[in-house]
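Quick heads-up: it's one chain on its own, the form predicted on its own, in C-alpha coordinates.
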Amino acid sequence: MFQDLIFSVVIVLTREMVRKYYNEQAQFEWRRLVQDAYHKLEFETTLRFLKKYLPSDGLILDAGGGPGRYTIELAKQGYEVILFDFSPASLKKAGRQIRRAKVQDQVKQITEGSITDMGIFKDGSFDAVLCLGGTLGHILDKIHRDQAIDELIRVTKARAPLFVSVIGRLALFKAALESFPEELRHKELYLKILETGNYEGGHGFTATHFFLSEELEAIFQKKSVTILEMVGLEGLASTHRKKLNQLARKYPKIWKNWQEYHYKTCTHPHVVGTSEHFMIICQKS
(Lines of atoms letter the chains of each structure in order from A and count residues from 1; the text may use other names and numbers.)
(Lines give C-alpha, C1' and ligand atoms only; values in the text may rest on other atoms or scores of the structure.)
Protein backbone atom coordinates (compact mmCIF):
# COMPACT_ATOMS: atom_id res chain seq x y z
CA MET A 1 0.00 0.00 0.00
CA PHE A 2 2.76 2.43 0.98
CA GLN A 3 4.77 1.48 -2.12
CA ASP A 4 1.71 2.13 -4.31
CA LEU A 5 1.36 5.57 -2.73
CA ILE A 6 5.02 6.40 -3.35
CA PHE A 7 4.67 5.18 -6.93
CA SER A 8 1.63 7.42 -7.49
CA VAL A 9 3.42 10.43 -6.03
CA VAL A 10 6.42 9.86 -8.31
CA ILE A 11 4.15 9.70 -11.37
CA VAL A 12 2.41 12.96 -10.42
CA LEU A 13 5.73 14.73 -9.73
CA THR A 14 7.15 13.54 -13.05
CA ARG A 15 4.07 14.72 -14.93
CA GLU A 16 4.27 18.15 -13.29
CA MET A 17 8.01 18.37 -14.06
CA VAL A 18 7.30 17.74 -17.74
CA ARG A 19 4.40 20.20 -17.77
CA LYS A 20 6.57 22.90 -16.14
CA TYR A 21 9.34 22.29 -18.67
CA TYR A 22 7.05 22.71 -21.68
CA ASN A 23 5.26 25.69 -20.15
CA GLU A 24 8.65 27.36 -19.94
CA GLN A 25 9.76 26.19 -23.39
CA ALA A 26 6.67 27.07 -25.45
CA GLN A 27 8.47 29.71 -27.54
CA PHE A 28 11.49 27.47 -28.09
CA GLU A 29 9.28 24.53 -29.09
CA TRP A 30 7.43 26.72 -31.58
CA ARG A 31 10.75 27.62 -33.24
CA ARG A 32 12.54 24.30 -32.76
CA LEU A 33 11.55 22.55 -35.98
CA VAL A 34 12.34 25.49 -38.25
CA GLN A 35 15.36 27.06 -36.54
CA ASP A 36 17.97 25.54 -38.88
CA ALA A 37 18.48 22.93 -41.60
CA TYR A 38 19.14 20.16 -39.09
CA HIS A 39 15.82 20.62 -37.28
CA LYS A 40 13.96 21.23 -40.53
CA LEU A 41 15.11 17.77 -41.60
CA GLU A 42 13.01 16.24 -38.80
CA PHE A 43 10.05 18.45 -39.70
CA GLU A 44 10.21 17.94 -43.46
CA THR A 45 10.79 14.21 -43.21
CA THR A 46 7.78 13.89 -40.93
CA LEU A 47 5.65 15.92 -43.36
CA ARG A 48 6.84 13.79 -46.27
CA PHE A 49 5.61 10.60 -44.61
CA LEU A 50 2.41 12.23 -43.39
CA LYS A 51 1.68 13.11 -47.01
CA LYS A 52 2.40 9.53 -48.03
CA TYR A 53 -0.10 7.96 -45.61
CA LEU A 54 -2.70 10.57 -44.67
CA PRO A 55 -6.14 10.39 -46.31
CA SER A 56 -6.94 13.19 -48.76
CA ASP A 57 -9.15 14.90 -46.18
CA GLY A 58 -10.70 14.37 -42.76
CA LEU A 59 -10.37 15.16 -39.07
CA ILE A 60 -6.91 14.75 -37.53
CA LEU A 61 -5.91 14.63 -33.86
CA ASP A 62 -2.56 16.26 -33.07
CA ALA A 63 -2.01 14.64 -29.67
CA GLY A 64 0.79 16.26 -27.68
CA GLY A 65 1.04 18.85 -30.45
CA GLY A 66 2.40 21.58 -28.18
CA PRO A 67 2.44 25.04 -29.78
CA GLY A 68 0.85 23.68 -32.94
CA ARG A 69 3.50 23.55 -35.65
CA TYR A 70 2.00 20.41 -37.26
CA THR A 71 -1.57 21.49 -36.51
CA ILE A 72 -1.08 24.66 -38.51
CA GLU A 73 0.71 22.93 -41.38
CA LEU A 74 -2.08 20.37 -41.77
CA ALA A 75 -4.77 23.04 -41.42
CA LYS A 76 -3.12 24.94 -44.28
CA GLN A 77 -3.43 21.78 -46.35
CA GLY A 78 -7.19 21.75 -45.77
CA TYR A 79 -7.48 19.17 -42.99
CA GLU A 80 -9.67 19.73 -39.96
CA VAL A 81 -7.50 19.40 -36.85
CA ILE A 82 -7.93 19.10 -33.10
CA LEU A 83 -4.89 20.12 -31.04
CA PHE A 84 -4.54 18.28 -27.72
CA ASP A 85 -1.73 18.94 -25.22
CA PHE A 86 -1.23 19.18 -21.47
CA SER A 87 0.86 22.37 -21.43
CA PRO A 88 -1.35 25.48 -21.04
CA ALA A 89 1.44 27.80 -22.16
CA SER A 90 2.01 25.75 -25.31
CA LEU A 91 -1.70 25.81 -26.14
CA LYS A 92 -1.85 29.56 -25.56
CA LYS A 93 1.09 29.98 -27.94
CA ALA A 94 -0.67 27.71 -30.43
CA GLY A 95 -3.83 29.79 -30.30
CA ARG A 96 -1.91 32.93 -31.22
CA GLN A 97 -0.05 31.23 -34.06
CA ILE A 98 -3.24 29.64 -35.41
CA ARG A 99 -4.90 33.05 -35.58
CA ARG A 100 -1.79 34.56 -37.15
CA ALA A 101 -1.81 31.84 -39.81
CA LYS A 102 -5.56 32.46 -40.37
CA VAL A 103 -6.43 28.76 -40.09
CA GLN A 104 -8.74 29.01 -37.07
CA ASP A 105 -11.68 27.74 -39.15
CA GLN A 106 -9.80 24.49 -39.79
CA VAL A 107 -8.66 24.03 -36.18
CA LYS A 108 -11.85 22.75 -34.60
CA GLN A 109 -10.65 22.52 -31.02
CA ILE A 110 -7.67 23.34 -28.79
CA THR A 111 -7.92 21.15 -25.71
CA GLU A 112 -5.80 20.58 -22.62
CA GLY A 113 -5.31 17.02 -21.42
CA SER A 114 -3.06 13.97 -21.17
CA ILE A 115 -2.68 11.24 -23.78
CA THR A 116 -3.06 8.67 -21.01
CA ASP A 117 -6.75 9.60 -20.77
CA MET A 118 -8.51 10.96 -23.85
CA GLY A 119 -12.01 10.07 -22.68
CA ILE A 120 -13.36 13.31 -24.10
CA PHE A 121 -13.02 11.68 -27.54
CA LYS A 122 -15.21 8.77 -28.65
CA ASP A 123 -13.83 5.55 -30.08
CA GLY A 124 -12.82 5.92 -33.71
CA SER A 125 -13.24 9.69 -33.80
CA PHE A 126 -10.35 10.56 -36.11
CA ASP A 127 -9.33 9.91 -39.71
CA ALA A 128 -5.70 10.05 -38.55
CA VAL A 129 -3.88 10.51 -35.24
CA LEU A 130 -0.48 12.12 -34.66
CA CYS A 131 1.66 11.88 -31.54
CA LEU A 132 4.92 13.49 -32.59
CA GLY A 133 8.16 14.90 -31.25
CA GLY A 134 8.67 12.61 -28.28
CA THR A 135 5.40 13.13 -26.40
CA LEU A 136 5.00 9.42 -25.67
CA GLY A 137 8.48 9.26 -24.16
CA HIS A 138 7.62 11.73 -21.42
CA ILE A 139 5.65 8.96 -19.71
CA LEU A 140 8.30 7.04 -17.77
CA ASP A 141 6.05 4.36 -16.34
CA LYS A 142 5.62 1.48 -18.77
CA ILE A 143 2.01 0.75 -17.72
CA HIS A 144 0.89 4.35 -18.26
CA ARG A 145 2.86 4.54 -21.50
CA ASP A 146 1.04 1.46 -22.74
CA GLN A 147 -2.23 3.04 -21.64
CA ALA A 148 -1.43 6.11 -23.73
CA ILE A 149 -0.76 3.96 -26.80
CA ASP A 150 -4.08 2.18 -26.29
CA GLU A 151 -5.81 5.55 -26.11
CA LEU A 152 -4.16 6.75 -29.32
CA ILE A 153 -5.31 3.59 -31.08
CA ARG A 154 -8.79 3.73 -29.56
CA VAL A 155 -9.60 7.18 -30.94
CA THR A 156 -8.30 6.29 -34.42
CA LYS A 157 -10.83 5.08 -36.97
CA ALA A 158 -10.52 1.54 -38.34
CA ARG A 159 -8.10 1.41 -41.30
CA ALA A 160 -6.85 4.91 -40.48
CA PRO A 161 -3.17 5.81 -39.94
CA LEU A 162 -1.44 6.52 -36.64
CA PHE A 163 1.93 8.32 -36.51
CA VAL A 164 4.10 8.22 -33.36
CA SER A 165 7.61 9.67 -33.13
CA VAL A 166 9.99 9.28 -30.20
CA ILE A 167 13.53 10.17 -29.18
CA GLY A 168 16.14 7.50 -29.85
CA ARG A 169 18.22 5.99 -27.06
CA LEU A 170 21.34 5.22 -29.09
CA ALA A 171 21.45 8.70 -30.62
CA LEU A 172 21.56 10.16 -27.11
CA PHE A 173 24.98 8.62 -26.59
CA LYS A 174 26.20 9.90 -29.97
CA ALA A 175 24.93 13.37 -29.05
CA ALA A 176 26.66 13.25 -25.67
CA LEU A 177 29.96 12.29 -27.27
CA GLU A 178 29.76 15.12 -29.79
CA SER A 179 28.06 17.93 -27.87
CA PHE A 180 28.27 17.42 -24.10
CA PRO A 181 30.97 14.79 -23.37
CA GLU A 182 31.50 16.12 -19.84
CA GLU A 183 28.07 14.70 -18.94
CA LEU A 184 29.34 11.18 -19.62
CA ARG A 185 31.17 11.32 -16.30
CA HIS A 186 27.80 10.47 -14.71
CA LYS A 187 28.35 6.78 -15.28
CA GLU A 188 25.44 5.43 -13.23
CA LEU A 189 23.03 7.82 -14.94
CA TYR A 190 24.07 6.82 -18.44
CA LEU A 191 24.19 3.12 -17.64
CA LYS A 192 20.63 3.38 -16.34
CA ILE A 193 19.50 5.12 -19.51
CA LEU A 194 21.28 2.53 -21.63
CA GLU A 195 19.66 -0.35 -19.76
CA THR A 196 16.15 1.01 -19.09
CA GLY A 197 15.73 4.03 -21.38
CA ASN A 198 14.51 6.12 -18.45
CA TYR A 199 15.91 9.53 -17.54
CA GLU A 200 14.35 11.36 -14.59
CA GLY A 201 15.52 14.85 -15.60
CA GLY A 202 17.93 17.28 -14.00
CA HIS A 203 20.67 17.51 -16.64
CA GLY A 204 19.31 20.03 -19.13
CA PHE A 205 16.21 18.16 -20.24
CA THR A 206 13.00 16.93 -18.67
CA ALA A 207 11.98 13.39 -17.73
CA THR A 208 12.07 11.17 -20.82
CA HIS A 209 12.02 7.55 -21.86
CA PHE A 210 14.47 7.12 -24.72
CA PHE A 211 13.44 4.32 -27.07
CA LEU A 212 15.21 1.60 -28.98
CA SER A 213 13.64 1.13 -32.40
CA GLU A 214 13.07 -2.59 -31.81
CA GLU A 215 11.42 -1.73 -28.48
CA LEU A 216 8.89 0.60 -30.10
CA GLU A 217 8.24 -1.87 -32.90
CA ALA A 218 7.64 -4.73 -30.44
CA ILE A 219 5.09 -2.65 -28.49
CA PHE A 220 3.01 -1.92 -31.57
CA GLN A 221 3.30 -5.49 -32.87
CA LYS A 222 1.18 -6.51 -29.86
CA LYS A 223 -1.53 -3.94 -30.64
CA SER A 224 -4.48 -4.02 -33.02
CA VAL A 225 -2.52 -2.26 -35.75
CA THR A 226 -0.44 -3.10 -38.80
CA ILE A 227 3.00 -1.48 -38.86
CA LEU A 228 3.43 0.20 -42.24
CA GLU A 229 6.85 1.79 -41.91
CA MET A 230 9.49 3.10 -39.52
CA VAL A 231 11.48 6.22 -40.35
CA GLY A 232 14.63 7.85 -38.98
CA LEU A 233 13.69 11.52 -39.05
CA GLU A 234 17.22 12.94 -38.99
CA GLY A 235 18.58 9.69 -40.36
CA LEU A 236 22.29 9.46 -41.12
CA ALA A 237 22.70 13.12 -40.13
CA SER A 238 21.63 12.46 -36.55
CA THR A 239 23.64 14.46 -33.99
CA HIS A 240 25.75 16.08 -36.77
CA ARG A 241 23.94 19.38 -36.43
CA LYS A 242 26.90 21.71 -36.96
CA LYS A 243 28.18 19.90 -40.04
CA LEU A 244 24.74 19.62 -41.60
CA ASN A 245 23.95 23.30 -41.08
CA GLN A 246 27.29 24.26 -42.60
CA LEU A 247 26.58 22.09 -45.61
CA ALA A 248 23.11 23.58 -46.12
CA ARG A 249 24.41 27.14 -45.73
CA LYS A 250 27.62 26.97 -47.78
CA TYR A 251 26.89 24.32 -50.39
CA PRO A 252 23.17 24.37 -51.30
CA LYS A 253 23.59 22.05 -54.31
CA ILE A 254 25.39 19.44 -52.21
CA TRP A 255 22.72 19.92 -49.53
CA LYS A 256 20.11 18.94 -52.12
CA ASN A 257 22.16 15.82 -52.84
CA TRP A 258 22.27 15.02 -49.12
CA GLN A 259 18.50 15.32 -48.84
CA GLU A 260 18.18 12.75 -51.62
CA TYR A 261 20.59 10.40 -49.83
CA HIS A 262 18.60 10.92 -46.65
CA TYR A 263 15.24 9.98 -48.15
CA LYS A 264 16.74 6.88 -49.77
CA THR A 265 18.18 5.64 -46.46
CA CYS A 266 15.90 6.95 -43.69
CA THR A 267 13.77 3.78 -43.54
CA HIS A 268 16.74 1.42 -43.27
CA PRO A 269 16.48 -0.39 -39.90
CA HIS A 270 20.01 0.54 -38.82
CA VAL A 271 19.41 4.19 -39.68
CA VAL A 272 16.08 4.23 -37.82
CA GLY A 273 17.68 2.75 -34.70
CA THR A 274 20.41 5.38 -34.49
CA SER A 275 18.29 8.40 -35.43
CA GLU A 276 17.73 11.19 -32.91
CA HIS A 277 14.00 11.00 -33.57
CA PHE A 278 12.27 8.12 -35.30
CA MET A 279 8.66 7.53 -36.24
CA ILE A 280 6.49 4.47 -36.47
CA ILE A 281 3.56 4.57 -38.87
CA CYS A 282 0.68 2.15 -38.27
CA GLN A 283 -2.75 1.41 -39.62
CA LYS A 284 -5.49 0.50 -37.18
CA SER A 285 -7.07 -2.89 -37.80
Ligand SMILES: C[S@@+](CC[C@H](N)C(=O)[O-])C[C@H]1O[C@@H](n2cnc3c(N)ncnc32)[C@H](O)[C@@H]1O
Contents of the next structure:
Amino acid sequence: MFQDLIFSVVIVLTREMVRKYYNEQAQFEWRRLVQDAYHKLEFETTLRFLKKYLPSDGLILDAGGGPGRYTIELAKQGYEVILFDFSPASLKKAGRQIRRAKVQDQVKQITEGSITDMGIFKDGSFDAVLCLGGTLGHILDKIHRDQAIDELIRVTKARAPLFVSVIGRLALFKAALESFPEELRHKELYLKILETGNYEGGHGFTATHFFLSEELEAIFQKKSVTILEMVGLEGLASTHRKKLNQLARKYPKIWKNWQEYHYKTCTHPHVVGTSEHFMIICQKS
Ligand SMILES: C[S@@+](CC[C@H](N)C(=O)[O-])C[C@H]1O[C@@H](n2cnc3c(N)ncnc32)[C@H](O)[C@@H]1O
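Can I have the other form now, the form predicted in complex with the named molecule, not the form predicted on its own?
Starting with the chain above, the whole complex follows.
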Protein backbone atom coordinates (compact mmCIF):
# COMPACT_ATOMS: atom_id res chain seq x y z
CA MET A 1 0.00 0.00 0.00
CA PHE A 2 2.71 2.45 1.11
CA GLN A 3 4.89 1.28 -1.78
CA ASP A 4 2.02 1.88 -4.22
CA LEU A 5 1.70 5.42 -2.91
CA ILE A 6 5.44 6.08 -3.33
CA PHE A 7 5.27 4.60 -6.83
CA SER A 8 2.36 6.92 -7.78
CA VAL A 9 4.15 9.97 -6.36
CA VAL A 10 7.32 9.12 -8.31
CA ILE A 11 5.29 8.80 -11.52
CA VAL A 12 3.60 12.17 -11.03
CA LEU A 13 6.89 13.89 -10.13
CA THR A 14 8.63 12.43 -13.18
CA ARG A 15 5.79 13.49 -15.48
CA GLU A 16 5.88 17.03 -14.08
CA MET A 17 9.67 17.17 -14.46
CA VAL A 18 9.37 16.19 -18.13
CA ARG A 19 6.54 18.65 -18.75
CA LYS A 20 8.52 21.49 -17.11
CA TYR A 21 11.55 20.60 -19.23
CA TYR A 22 9.56 20.80 -22.48
CA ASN A 23 7.74 23.96 -21.40
CA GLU A 24 11.17 25.56 -21.06
CA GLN A 25 12.50 24.02 -24.29
CA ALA A 26 9.70 24.95 -26.71
CA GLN A 27 11.89 27.27 -28.81
CA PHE A 28 14.80 24.81 -28.83
CA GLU A 29 12.45 21.98 -29.81
CA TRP A 30 10.99 24.06 -32.63
CA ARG A 31 14.52 24.49 -34.04
CA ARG A 32 15.82 21.02 -33.11
CA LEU A 33 15.07 19.15 -36.32
CA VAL A 34 16.24 21.89 -38.69
CA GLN A 35 19.21 23.36 -36.83
CA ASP A 36 21.88 21.61 -38.93
CA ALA A 37 22.44 18.84 -41.48
CA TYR A 38 22.80 16.23 -38.73
CA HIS A 39 19.37 16.94 -37.23
CA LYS A 40 17.80 17.37 -40.66
CA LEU A 41 18.86 13.81 -41.35
CA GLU A 42 16.53 12.62 -38.56
CA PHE A 43 13.73 14.84 -39.91
CA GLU A 44 14.15 13.99 -43.58
CA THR A 45 14.64 10.27 -43.00
CA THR A 46 11.45 10.22 -40.95
CA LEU A 47 9.56 12.15 -43.65
CA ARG A 48 10.84 9.81 -46.33
CA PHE A 49 9.45 6.78 -44.48
CA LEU A 50 6.20 8.59 -43.66
CA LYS A 51 5.80 9.18 -47.39
CA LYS A 52 6.43 5.52 -48.07
CA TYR A 53 3.63 4.29 -45.80
CA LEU A 54 1.09 7.11 -45.35
CA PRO A 55 -2.17 6.91 -47.27
CA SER A 56 -2.57 9.63 -49.89
CA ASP A 57 -4.94 11.61 -47.64
CA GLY A 58 -6.73 11.40 -44.31
CA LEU A 59 -6.58 12.44 -40.67
CA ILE A 60 -3.26 12.02 -38.85
CA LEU A 61 -2.58 12.17 -35.12
CA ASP A 62 0.78 13.73 -34.17
CA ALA A 63 1.01 12.45 -30.59
CA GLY A 64 3.71 14.12 -28.51
CA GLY A 65 4.18 16.40 -31.50
CA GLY A 66 5.61 19.26 -29.43
CA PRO A 67 5.89 22.55 -31.33
CA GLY A 68 4.58 20.88 -34.44
CA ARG A 69 7.31 20.37 -37.05
CA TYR A 70 5.72 17.20 -38.39
CA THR A 71 2.19 18.54 -38.00
CA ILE A 72 3.01 21.55 -40.17
CA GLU A 73 4.91 19.54 -42.76
CA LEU A 74 2.05 17.05 -43.14
CA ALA A 75 -0.56 19.82 -43.18
CA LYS A 76 1.40 21.44 -46.02
CA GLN A 77 1.20 18.12 -47.86
CA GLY A 78 -2.60 18.32 -47.61
CA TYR A 79 -3.27 15.96 -44.68
CA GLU A 80 -5.64 16.86 -41.88
CA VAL A 81 -3.73 16.72 -38.61
CA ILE A 82 -4.47 16.73 -34.90
CA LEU A 83 -1.56 17.81 -32.71
CA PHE A 84 -1.51 16.35 -29.21
CA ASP A 85 1.08 17.03 -26.50
CA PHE A 86 1.23 17.56 -22.75
CA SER A 87 3.39 20.71 -22.81
CA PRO A 88 1.23 23.86 -22.98
CA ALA A 89 4.20 26.04 -23.96
CA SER A 90 5.05 23.73 -26.89
CA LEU A 91 1.43 23.79 -28.06
CA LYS A 92 1.33 27.58 -27.82
CA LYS A 93 4.48 27.76 -29.94
CA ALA A 94 2.90 25.29 -32.37
CA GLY A 95 -0.23 27.42 -32.67
CA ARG A 96 1.85 30.43 -33.71
CA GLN A 97 3.92 28.45 -36.20
CA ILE A 98 0.81 26.80 -37.68
CA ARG A 99 -0.73 30.22 -38.34
CA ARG A 100 2.57 31.50 -39.71
CA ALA A 101 2.70 28.57 -42.13
CA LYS A 102 -0.96 29.28 -43.02
CA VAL A 103 -2.01 25.68 -42.46
CA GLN A 104 -4.56 26.32 -39.70
CA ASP A 105 -7.38 24.96 -41.87
CA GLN A 106 -5.60 21.60 -42.12
CA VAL A 107 -4.79 21.40 -38.40
CA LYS A 108 -8.11 20.32 -36.95
CA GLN A 109 -7.20 20.43 -33.26
CA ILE A 110 -4.33 21.33 -30.97
CA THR A 111 -5.00 19.36 -27.82
CA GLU A 112 -3.25 19.09 -24.47
CA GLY A 113 -3.03 15.69 -22.84
CA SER A 114 -0.88 12.67 -22.09
CA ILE A 115 -0.41 9.80 -24.52
CA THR A 116 -1.10 7.44 -21.63
CA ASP A 117 -4.76 8.47 -21.83
CA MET A 118 -6.19 9.60 -25.14
CA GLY A 119 -9.79 8.91 -24.13
CA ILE A 120 -10.91 12.04 -25.99
CA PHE A 121 -10.35 10.09 -29.23
CA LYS A 122 -12.58 7.18 -30.22
CA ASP A 123 -11.11 3.81 -31.24
CA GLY A 124 -9.85 3.80 -34.83
CA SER A 125 -10.12 7.58 -35.30
CA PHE A 126 -6.97 8.11 -37.37
CA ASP A 127 -5.72 7.14 -40.82
CA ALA A 128 -2.19 7.25 -39.37
CA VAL A 129 -0.63 7.90 -35.97
CA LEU A 130 2.80 9.38 -35.23
CA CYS A 131 4.65 9.39 -31.93
CA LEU A 132 8.06 10.73 -32.89
CA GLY A 133 11.33 12.09 -31.55
CA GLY A 134 11.50 10.11 -28.31
CA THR A 135 8.13 11.07 -26.78
CA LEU A 136 7.34 7.49 -25.72
CA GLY A 137 10.64 7.21 -23.82
CA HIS A 138 9.65 10.01 -21.48
CA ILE A 139 7.34 7.58 -19.73
CA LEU A 140 9.78 5.84 -17.43
CA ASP A 141 7.65 3.18 -15.92
CA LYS A 142 6.95 0.16 -18.04
CA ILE A 143 3.26 -0.21 -17.19
CA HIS A 144 2.37 3.33 -18.23
CA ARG A 145 4.62 3.11 -21.30
CA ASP A 146 2.78 0.01 -22.36
CA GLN A 147 -0.53 1.78 -21.70
CA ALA A 148 0.62 4.61 -24.02
CA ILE A 149 1.48 2.10 -26.76
CA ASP A 150 -1.96 0.51 -26.37
CA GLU A 151 -3.54 3.96 -26.67
CA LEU A 152 -1.55 4.75 -29.84
CA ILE A 153 -2.70 1.48 -31.36
CA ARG A 154 -6.30 1.89 -30.15
CA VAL A 155 -6.81 5.25 -31.89
CA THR A 156 -5.26 4.00 -35.15
CA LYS A 157 -7.72 2.68 -37.79
CA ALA A 158 -7.48 -0.99 -38.76
CA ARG A 159 -4.80 -1.47 -41.49
CA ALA A 160 -3.49 2.07 -40.92
CA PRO A 161 0.19 2.79 -40.17
CA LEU A 162 1.68 3.77 -36.81
CA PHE A 163 5.14 5.37 -36.59
CA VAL A 164 7.05 5.49 -33.28
CA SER A 165 10.58 6.84 -32.98
CA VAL A 166 12.67 6.63 -29.81
CA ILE A 167 16.17 7.40 -28.54
CA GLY A 168 18.65 4.53 -28.75
CA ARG A 169 20.40 3.17 -25.67
CA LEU A 170 23.63 2.10 -27.38
CA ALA A 171 24.08 5.41 -29.19
CA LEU A 172 23.91 7.22 -25.85
CA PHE A 173 27.30 5.72 -24.98
CA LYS A 174 28.77 6.77 -28.32
CA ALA A 175 27.31 10.26 -27.86
CA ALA A 176 28.79 10.51 -24.37
CA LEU A 177 32.23 9.48 -25.62
CA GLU A 178 32.04 12.00 -28.42
CA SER A 179 30.39 14.98 -26.72
CA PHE A 180 30.39 14.69 -22.90
CA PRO A 181 33.02 12.07 -21.94
CA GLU A 182 33.47 13.45 -18.40
CA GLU A 183 29.90 12.29 -17.65
CA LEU A 184 31.03 8.68 -18.08
CA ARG A 185 32.68 8.91 -14.66
CA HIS A 186 29.19 8.32 -13.19
CA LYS A 187 29.65 4.59 -13.45
CA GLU A 188 26.59 3.55 -11.44
CA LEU A 189 24.36 5.82 -13.50
CA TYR A 190 25.67 4.57 -16.84
CA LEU A 191 25.60 0.92 -15.79
CA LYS A 192 22.00 1.40 -14.68
CA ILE A 193 21.05 2.97 -18.02
CA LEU A 194 22.81 0.16 -19.84
CA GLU A 195 20.94 -2.45 -17.87
CA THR A 196 17.45 -0.90 -17.54
CA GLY A 197 17.36 1.89 -20.15
CA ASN A 198 16.09 4.26 -17.46
CA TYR A 199 17.61 7.64 -16.71
CA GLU A 200 15.87 9.76 -14.09
CA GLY A 201 17.18 13.13 -15.29
CA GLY A 202 19.47 15.64 -13.63
CA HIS A 203 22.48 15.48 -15.97
CA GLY A 204 21.50 17.86 -18.75
CA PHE A 205 18.47 16.00 -20.12
CA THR A 206 15.11 15.09 -18.68
CA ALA A 207 13.88 11.66 -17.56
CA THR A 208 14.05 9.19 -20.43
CA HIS A 209 13.89 5.52 -21.17
CA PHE A 210 16.56 4.72 -23.77
CA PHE A 211 15.53 1.81 -25.95
CA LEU A 212 17.33 -1.14 -27.44
CA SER A 213 16.02 -1.86 -30.94
CA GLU A 214 15.24 -5.48 -30.05
CA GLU A 215 13.33 -4.26 -26.99
CA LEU A 216 11.09 -1.96 -29.06
CA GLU A 217 10.56 -4.67 -31.64
CA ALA A 218 9.63 -7.26 -28.98
CA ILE A 219 7.07 -4.88 -27.43
CA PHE A 220 5.27 -4.37 -30.76
CA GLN A 221 5.52 -8.06 -31.67
CA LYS A 222 3.18 -8.74 -28.74
CA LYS A 223 0.57 -6.23 -29.98
CA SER A 224 -2.06 -6.56 -32.66
CA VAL A 225 0.09 -4.95 -35.34
CA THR A 226 2.38 -6.10 -38.11
CA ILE A 227 5.86 -4.61 -37.98
CA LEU A 228 6.62 -3.23 -41.44
CA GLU A 229 10.09 -1.81 -40.98
CA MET A 230 12.61 -0.40 -38.50
CA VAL A 231 14.79 2.54 -39.48
CA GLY A 232 17.91 4.16 -38.00
CA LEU A 233 17.18 7.86 -38.42
CA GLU A 234 20.73 9.22 -38.21
CA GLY A 235 22.04 5.81 -39.22
CA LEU A 236 25.77 5.36 -39.71
CA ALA A 237 26.31 9.07 -38.98
CA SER A 238 24.89 8.68 -35.47
CA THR A 239 26.74 10.84 -32.93
CA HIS A 240 29.17 12.14 -35.61
CA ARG A 241 27.41 15.47 -35.67
CA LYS A 242 30.43 17.72 -36.28
CA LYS A 243 31.88 15.57 -39.05
CA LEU A 244 28.54 15.26 -40.81
CA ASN A 245 27.82 18.98 -40.62
CA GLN A 246 31.29 19.72 -42.00
CA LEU A 247 30.73 17.33 -44.85
CA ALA A 248 27.37 18.91 -45.70
CA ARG A 249 28.83 22.43 -45.55
CA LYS A 250 32.14 21.96 -47.33
CA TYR A 251 31.63 19.06 -49.68
CA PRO A 252 28.07 19.09 -51.09
CA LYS A 253 28.79 16.34 -53.63
CA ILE A 254 30.18 13.98 -51.00
CA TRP A 255 27.25 14.92 -48.76
CA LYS A 256 24.91 13.76 -51.52
CA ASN A 257 26.85 10.51 -51.72
CA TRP A 258 26.60 10.13 -47.96
CA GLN A 259 22.81 10.50 -48.12
CA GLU A 260 22.74 7.69 -50.66
CA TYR A 261 24.87 5.46 -48.38
CA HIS A 262 22.59 6.43 -45.50
CA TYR A 263 19.34 5.45 -47.23
CA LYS A 264 20.90 2.16 -48.39
CA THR A 265 21.96 1.22 -44.85
CA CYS A 266 19.43 2.82 -42.47
CA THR A 267 17.23 -0.27 -42.22
CA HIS A 268 20.13 -2.65 -41.53
CA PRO A 269 19.45 -4.09 -38.04
CA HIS A 270 22.91 -3.16 -36.72
CA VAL A 271 22.52 0.39 -37.99
CA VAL A 272 19.05 0.65 -36.44
CA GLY A 273 20.34 -0.64 -33.10
CA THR A 274 23.20 1.86 -32.88
CA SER A 275 21.30 4.87 -34.20
CA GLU A 276 20.67 7.91 -32.02
CA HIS A 277 16.98 7.78 -32.93
CA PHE A 278 15.26 4.84 -34.51
CA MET A 279 11.72 4.36 -35.73
CA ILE A 280 9.42 1.37 -35.82
CA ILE A 281 6.70 1.37 -38.46
CA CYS A 282 3.70 -0.86 -37.87
CA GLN A 283 0.38 -1.56 -39.48
CA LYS A 284 -2.58 -2.13 -37.18
CA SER A 285 -4.21 -5.52 -37.68
C1 LIG B 1 11.69 15.50 -28.10
S2 LIG B 1 10.06 16.16 -28.18
C3 LIG B 1 9.52 15.50 -29.73
C4 LIG B 1 8.59 16.43 -30.45
C5 LIG B 1 8.25 15.97 -31.88
N6 LIG B 1 7.48 14.74 -31.89
C7 LIG B 1 9.51 15.81 -32.69
O8 LIG B 1 9.81 14.69 -33.11
O9 LIG B 1 10.20 16.81 -32.90
C10 LIG B 1 9.15 15.17 -27.04
C11 LIG B 1 7.74 15.69 -26.85
O12 LIG B 1 7.00 14.72 -26.10
C13 LIG B 1 6.11 15.43 -25.25
N14 LIG B 1 5.71 14.47 -24.21
C15 LIG B 1 6.49 13.83 -23.31
N16 LIG B 1 5.77 12.99 -22.58
C17 LIG B 1 4.48 13.09 -23.02
C18 LIG B 1 3.26 12.47 -22.67
N19 LIG B 1 3.20 11.56 -21.68
N20 LIG B 1 2.15 12.80 -23.36
C21 LIG B 1 2.18 13.71 -24.35
N22 LIG B 1 3.31 14.35 -24.72
C23 LIG B 1 4.46 14.03 -24.07
C24 LIG B 1 6.90 16.62 -24.79
O25 LIG B 1 6.08 17.66 -24.31
C26 LIG B 1 7.64 16.99 -26.07
O27 LIG B 1 6.92 17.93 -26.82
